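What follows is a single chain, given as structure tokens, in the form predicted alone.
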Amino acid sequence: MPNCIFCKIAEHNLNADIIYEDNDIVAFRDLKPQAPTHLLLIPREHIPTIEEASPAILGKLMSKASELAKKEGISAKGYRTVINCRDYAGQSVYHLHVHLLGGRWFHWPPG
């Protein structure tokens, strides 16, 4: 998708602090972090929402989120993963992405 900011990051056409990438996914630090650790994990393929995603890519995103939580040192105390779907849920970029947040206390219910 030509105007998608996350596609541009995945294609290395826009700078980001990329901490992991492979043939299927890219993980990078959020520019406006909501926690001391705030990563975004995206599929390389442009997938607008979770509703269009295959179980395989969802599994890979979540599995990698768990691995990165350990690597970032937030696994032992706890972390949150979030996938927003559409406007009412707060999805602002229509390219599937998993937020990985940690390093502080979170409250329930969220926002």
The other form holds:
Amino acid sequence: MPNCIFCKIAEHNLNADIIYEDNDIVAFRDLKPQAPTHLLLIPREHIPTIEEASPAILGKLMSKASELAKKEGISAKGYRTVINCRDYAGQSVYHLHVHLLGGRWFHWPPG
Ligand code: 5GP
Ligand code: ZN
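So the form predicted alone is up there; where is the form predicted together with guanosine-5'-monophosphate (5GP)?
Now the full complex is given, and it begins with the chain already shown.
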């Protein structure tokens, strides 16, 4: 999708600290991390929100998130996965992404 920054990252046309990629998904570090570890996992395909995503791609994103949590060393103490959907949740990039956050305490309920 033209002008989509996450499509550009997935195509290697915009610089990002990519830590994992395969045919279906890409994981990279958030530009403005909100925790000591803050990764974003995206489908290669341009899917705007969780609502247009297939069960298969959601499964891949979430299972890779838990795998990367172990690799990043945030699994034992705990971490958070977040998918923001549209305005009330604060979605700012309309290319589906899973936030993987860890390395500190998180509040509940979220702000
Ligand atoms: P959202 O608010 O849509 O759930 O999350 C979008 C996330 O993308 C934010 O955490 C923001 O910091 C991150 N982000 C926005 N632009 C870029 C970019 O160009 N590169 C990287 N690595 N992250 C970005
Ligand atoms: Zn996109």
